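Just the one chain here, laid out as structure tokens, in the form predicted on its own.
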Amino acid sequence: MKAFEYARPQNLSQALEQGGTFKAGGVDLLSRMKRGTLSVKKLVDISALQDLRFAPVLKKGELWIGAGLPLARLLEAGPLLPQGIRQAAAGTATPQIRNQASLVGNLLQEKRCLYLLDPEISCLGNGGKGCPARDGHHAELAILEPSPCLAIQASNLAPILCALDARLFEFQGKDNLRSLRAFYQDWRKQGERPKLPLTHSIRIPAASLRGGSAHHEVRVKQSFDWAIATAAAHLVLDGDRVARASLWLGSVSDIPYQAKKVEQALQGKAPTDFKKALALLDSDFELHSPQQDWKRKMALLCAEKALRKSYDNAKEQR
């Protein structure tokens, strides 16, 4: 690890006064650190600031999640929480894991792929050339909209709050209120994580509360293992038929995927209806070898099971 400047303001004045990078959690952080994928200059400890560290409150109907609150904690909220986004923080790594590492930590998580992760392989992931992957180790990696870099978003809260369409409160002059979902864009545009000030909250409007929300996951292992492919959905219900629909998945791209196809032929439907609308999705998968079949197959397996779930849970809402 490099040398740097360290700082651990004692509130938020302090904090954006400091400039650098800063820490919540620091699973992530760190552990590119150690690596030598990063280097920082500035260390900025934020951990500690309570205001960061809220539990979700709801505020003239949207829920408010602080940034910086630990997915142990953000598991005590209870029925505030949309099913969605408790059942995604519960299967997060282990135990030990949940209790340090950060709701905005897990959103913005380094992209994943064991080529980009080796501090002594050069790609296109990290400033170099080519992709070894595609010649190499890549059957868990980027089965829709592969670009030339087949790394993955591995964040399993990322599909959940994008499907609830969650905004980034940050602070940066003035406040500022960004998309979740033009935030990954923005990283896809970029080639790299868009430059983010201090981040307060995590939101959720009030219309996201409304139905039901589910995520399913399948990983190799049952604890701190990588997810092969989750899903997460957002179902409004009108009697028993779909008003609204939300679907999107994660570890199967760059970015998380939103399945607009899905969605638009899930309006109006029973869920007796929504193997036929999965069709639809199996269609856009690019597999860049047989290898990844199994990928495709797990990841349809997810979206099946997050549509069903999100379904029961929106029937109990009513």
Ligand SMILES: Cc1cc2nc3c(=O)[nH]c(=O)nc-3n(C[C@H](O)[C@H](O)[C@H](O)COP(=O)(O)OP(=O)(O)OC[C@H]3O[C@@H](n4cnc5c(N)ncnc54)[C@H](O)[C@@H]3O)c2cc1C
The other form holds:
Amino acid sequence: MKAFEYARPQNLSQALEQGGTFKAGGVDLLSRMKRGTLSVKKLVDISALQDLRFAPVLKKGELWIGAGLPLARLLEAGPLLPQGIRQAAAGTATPQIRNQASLVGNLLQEKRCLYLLDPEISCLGNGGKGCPARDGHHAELAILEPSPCLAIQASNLAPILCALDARLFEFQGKDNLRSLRAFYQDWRKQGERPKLPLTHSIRIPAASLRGGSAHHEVRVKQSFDWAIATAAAHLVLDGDRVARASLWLGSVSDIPYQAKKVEQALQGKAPTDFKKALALLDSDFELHSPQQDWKRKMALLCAEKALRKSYDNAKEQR
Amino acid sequence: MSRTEKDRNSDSIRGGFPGLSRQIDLSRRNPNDAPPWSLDTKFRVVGTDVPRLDGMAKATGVAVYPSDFRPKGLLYAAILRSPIPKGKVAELDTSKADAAPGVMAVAVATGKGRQIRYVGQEIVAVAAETKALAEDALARIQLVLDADGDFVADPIVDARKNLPAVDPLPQSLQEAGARGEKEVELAMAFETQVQMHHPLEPHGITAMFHRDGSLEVWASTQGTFMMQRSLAQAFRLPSRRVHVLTPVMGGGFGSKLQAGIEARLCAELAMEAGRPVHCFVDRRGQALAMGNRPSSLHWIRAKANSGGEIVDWEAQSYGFPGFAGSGRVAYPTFYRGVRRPRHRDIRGNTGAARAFRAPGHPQGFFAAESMVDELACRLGIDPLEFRLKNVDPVHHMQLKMGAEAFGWKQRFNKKPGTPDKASSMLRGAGMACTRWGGMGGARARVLCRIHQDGTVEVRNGAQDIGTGTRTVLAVVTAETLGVDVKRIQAHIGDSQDPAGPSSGGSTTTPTLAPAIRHAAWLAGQELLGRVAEQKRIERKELSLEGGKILKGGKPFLSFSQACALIGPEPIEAMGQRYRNWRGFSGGVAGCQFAEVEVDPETGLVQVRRILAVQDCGTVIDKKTAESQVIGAIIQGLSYALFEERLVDAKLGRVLGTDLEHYRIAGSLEMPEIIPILNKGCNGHNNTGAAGIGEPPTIPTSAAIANAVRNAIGARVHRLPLTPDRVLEVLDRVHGGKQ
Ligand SMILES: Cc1cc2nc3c(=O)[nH]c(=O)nc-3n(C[C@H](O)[C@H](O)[C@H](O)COP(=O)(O)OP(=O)(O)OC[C@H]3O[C@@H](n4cnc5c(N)ncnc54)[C@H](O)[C@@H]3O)c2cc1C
Ligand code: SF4
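In place of the form predicted on its own, output the structure of the form predicted in complex with this ligand.
Starting with the chain above, the whole complex follows.
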């Protein structure tokens, strides 16, 4: 690891004065620094800031969650936490990681590809040319809306928070409430992660707290690993029928993927029609090779299970 | 020697297992050896649960591992590795690195004009005041490589295409099941992956030259004396001038059986800098260059008759060890009819294979035990019954014992491929056998001292790679002298102590235990001599039993009272490791039973339980022996389901070289593991102990694969049994309707 400066502010005003790279749990950041794929001049450790570590609270009808809250602490929240968020946090890796990993750190984790781990490989994913994964190992890479670089965003919390249309609340700037969906879109457009000022919290609008939600995932290995595919659904019901649907998939593209066609097709439908709607998702897959066929099946399975679980959850919520 | 002792030497003891024993001829026994333990010996300490002596120190972080050792003035090394898989070093200029801040020494591993054979090959090592400075200095090395694009990183791809013909894969459950035929002949292919060596403590040493020119080394090694010899040779020193210390170490599965290039470079740097140097490879270096279990391919044609006997067997195997090393495989030839394969190694441009916990065995046993199992499935005979018909008496006994304890009858799925009603999971059970040598016998000496204060000191210079060497020293000494384990101070891992073996081939305990027993026995005899002298009585009136000194068979002195008579000079006895005589058998045997649950929607395999019956001759410490079985099963499960080194064939590079991305089974993957030590006495040395470190990892992957076969109704021919491969088979035989 290269030498770097280090600061650990004890309060917000100190933190806001510091310029540098924020380190929350450091799970993502430090492993990249150790691997030699990231070098940082100055690390500003924000893990001591209690202001960022608050548990979910209802404020003005919205649900606010501290940006720095470790996922393990998120799991301690009561019934005001949507089921989908709980399931996504519970599935993330293993207790050791959940104790360390912060909510916003999880959303901001780098994209994943085995080739990206090797500092000696130059490719589109790190500013170079070409994509060796296409001729090599890409079984776990993008299968929906693939960019030239097939690396994936594998955050567990991202799909559910997108489904719930969460906002990032930042300390600085004029327009300091940023849509998470737009943030990922910008990430895709700019080709690199948009610079974020210190983020205070995640805010879930009141409208998203109605109805039911769920997260489903499939992973090759249950401990210390990322998921192959995840899906998060949020359904608002009108009687037994779907009034509003939101379905987002994770680990399948460079940013969380919104299954818009499925969402539209579900409008006004009963759960018996989920399979039919999901066929529309199936037709959207763009596999680079048959290596990815299992991943495709798992993404479909996750979507179906997330929809069913959120439907059940929505019924319970009434 | 008295007449009676001579008679005893030409005597015999009972060896084997309760119910399956025989008399063992002792005529080849060395007359100076301690009297041997047998199947009839009643033990006090041996075979009980003695907690690992250094367990607490290790668990609480008190133990100082070789990579933790920080002598004054320590420098840190970093290694520059080749970024290309094949070629030549065209230019190499290290002068800028030499002049870089904090750099104290530079050592070249692959100089100008030398060949590069894989990504990760060591080129230059630098020692600097900090690790970061050493790494910075690497960037200043001017290295020009002549890359040769004609490399093969993944030779298994072509070898697959050149295998002899195999039977078409079954397209339905019916095709995969028994077809009521009298005899069955099958031709099938099997494949295993590369498993990486990832001991928790990576390879390396800390080296320092003392003023007198002698070399002191703290090494994470599987052989303190091997390390001593290698470094002595490299630096033209007499062995006694190289002092190797390995008081504890962070694991090794065969890759640390050699003094790697990192050790030589480290000592070179220490010599040049005139200061101690710490050179431990990083995880990436570990993954690229520190060895692996090579991949293998198998083609087997076999035939079984209506009576369930294997009547014909022909096999061809290939191993893919990388640029060097061996990819040979072993088959379970204790089955009647199973024969060794013809074998060929095919080299490629990746890091070399090294010995890996039972080299060649998990590969070969996965293939051959899968074939044996498939013969049974296609004949429609219960795989247990089928094996019982073809196996030797020890395995026969163990299979029956294991099947009973495991509940084979209830757990074996009679309708493979049909989901469990309650859970909608596919359940199945499978088994496989194992055999290994592990009789030990390399030269070893053990020093035993009895002190006036009643403590007993035992010393041997060998290391403990996790099998509990220190504890074995204490248990055998305590048993022999009849005293409490707490009295014993056991010292290991220091090349200035008496010579011991490298820990390879499951031989550490069977090599050391007899020498420990001999040393303790000699020391006990001498204690009696001293007592006789002090008390002015006849030596032959005295005996040592159950920790007491008897006179004419009656209690006379306690052990402490006797020790008090010794005087300030301790009793010192040097035990020998005499040659093995012919024991009950030339190896250890075992079998394992696995129960799995397969999710028909995902293909994910969850192992529910594994039961192992394992023989290791006399069980010295039950706790550490069971730990070996449990650990071996965990590693075998990890091999069966997860571990797989990925190589990009075009780039010639290994992908996922850290522990976050190389999948190894973790806590949530653990089944219930039930180790049953098949207690016996192999009787080939004075303790009857045999090895246990490797044999229980051999059959695990095959047992799991056979259980998956029983669950889903058809076979997955390739390790690891990843969910995509399992689902592919399910979709094929169920027509995608699972
Ligand atoms: C073995 C393993 C398995 C894993 N499995 C999973 C999994 O199954 N699912 C999953 O989702 N993740 C998984 N992860 C990833 C892990 O969850 C993330 O790395 C972690 O959540 C990152 O959080 P952190 O607090 O450690 O972030 P850090 O590493 O500290 O930071 C990550 C990024 O976020 C920025 N940042 C953090 N907080 C703020 C803030 N308040 N304001 C502005 N910027 C900020 C940092 O500057 C940095 O760029 C796994 C990781 C490992 C090592
Ligand atoms: S997907 Fe291709 S371009 Fe992207 S990081 Fe991986 S190898 Fe590089």
